[in-house]
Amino acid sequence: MDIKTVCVVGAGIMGAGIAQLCAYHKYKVNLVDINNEILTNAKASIKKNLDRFFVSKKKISVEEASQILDKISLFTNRDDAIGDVDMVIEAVFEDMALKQKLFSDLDAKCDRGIILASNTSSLSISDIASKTNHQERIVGIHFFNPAPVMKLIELIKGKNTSDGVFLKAKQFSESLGKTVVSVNDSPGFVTTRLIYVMCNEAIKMFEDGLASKEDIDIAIKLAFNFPMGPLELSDLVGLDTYDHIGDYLSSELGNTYKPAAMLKKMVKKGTLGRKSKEGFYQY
């Protein structure tokens, strides 16, 4: 393994979690976003998570938490952030045009040996890479929220991803203490395609008056031993995110995946789940 420094593009919930995870496992991290406020909030969130879930439970010491934070450098200039790294992990919004532009820019500016990885949960890696000149170095590394805790990484090989890049990405992912599943490129991959269908169907059930939101969630949790019900999970992920995923999956795979009418209405109204303090539940 010759990956020592990682750049994480995007300091939202997923980006901050990935940065924390990488720093915890001894990698240097350059975390980049558009302004200092976002970056400062992200690092404060990482410190809070380390204190709450690691230091207080005596998994690490206060000194070790400080060392982890010191491994994370903050950047508002992406060109500076990618200057000395071995891998770039993208964690921006699930929008194909946005990701294509980002990877095109990264491909033009990063040295050929740098691996470019997308944390997309649903968008085709091949399509994301399609605007670049060196598609062989682009791979999907799908982390799950919260990234420091969830045990799985879904590793996606694009149409032109090289075997060497895929192997190195697998070794890197395993070095983070994760179980890695290898998936060929397809919209939604394995996990998002399945969980979206369940959550979208649960929304349709609620919309049709089949049961209350509480009873739908309780039924799924107790019947299948899930930690969260599908409506609770939709609020956590973000209703706008599921709406966007549904539009994409239905355009690629057919109307079976079309977002529920209630989901569309809630997003239009601005009730997006936990991020807006209101979704199927109040927060």
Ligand SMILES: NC(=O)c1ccc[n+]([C@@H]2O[C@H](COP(=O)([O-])OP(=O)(O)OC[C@H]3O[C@@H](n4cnc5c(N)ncnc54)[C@H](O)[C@@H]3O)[C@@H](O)[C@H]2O)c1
Given for the second form:
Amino acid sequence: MDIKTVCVVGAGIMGAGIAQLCAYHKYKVNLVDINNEILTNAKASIKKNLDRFFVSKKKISVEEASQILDKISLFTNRDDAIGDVDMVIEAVFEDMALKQKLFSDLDAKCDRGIILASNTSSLSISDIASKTNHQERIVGIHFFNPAPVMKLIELIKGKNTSDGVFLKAKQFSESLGKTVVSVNDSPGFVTTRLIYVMCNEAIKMFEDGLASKEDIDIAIKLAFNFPMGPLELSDLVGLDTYDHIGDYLSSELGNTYKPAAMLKKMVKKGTLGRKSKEGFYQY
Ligand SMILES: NC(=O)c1ccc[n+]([C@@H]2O[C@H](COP(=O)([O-])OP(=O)(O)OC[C@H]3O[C@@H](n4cnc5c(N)ncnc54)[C@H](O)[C@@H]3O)[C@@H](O)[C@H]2O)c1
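Same protein, different form: I have the form predicted alone, so give me the form predicted in complex with the named molecule.
Now the complete complex, all chains and molecules, led by this one.
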């Protein structure tokens, strides 16, 4: 494995978590977003997470936490951030046009040997790659939230992803301590296709007045031994992300996947879950 430096594009919930995870596993990380405020907030949240979940639990020392943070450099200029990297992991909004444009730019600017990975949770990897000239180097590496903690990576092979790139992406994912499953390119892959339906259905039940939000969450947690209820989970993922996923899955797979009216209303109001401090619950 010759991956040493990774560029993570997008420093939101997932980008920050992926940057932390990679730095924890000794990769140098160039973290990119559109402005400095987002980047400094991301780095502050990484520091807070390291302190809270690793230093205070004596899993790492204060010095090790500071070495991990030192491995993460912040960039608002993407061209500067991709200069010396071996892999790019994209974690921008769940928007096909945005991702296609980004991958087309990255493909034009990154050396041929650099793997370009998307952390999309639902969009077709083959379609994301379709505007590039080197589709063989594009692969889906689907992390879960929170990326430093969750044990799974869902690896997605696009129509033209080469076997060599897929294998390298698998080795890289395993080097982060994750269990890897390989999934064919299809809307929502395995995980999102299922969890989105459950969460969207729970939102519809709440909307219909079937039970309180608390009781819906308690029912699903205790009935199925899930760590979180579907409404809590929707707040964690981000309601805007679920709305994008629902629009995409319903356009590809049919009306069963159409986002609940309440989900649309909450996104329009700007109540996006934890990231906006209010969703189904207050944070
Ligand atoms: N939230 C989850 O639980 C989860 C889990 C797995 C995968 N994902 C996927 O990860 C991706 C990111 O989701 P998120 O929850 O981190 O979203 P988010 O809204 O928290 O963050 C997205 C970030 O991308 C940045 N961005 C947008 N356009 C950009 C550009 N051109 N260049 C650089 N940065 C740009 C935004 O400023 C923002 O900070 C999505 O594709 C989503 O589907 C999300």
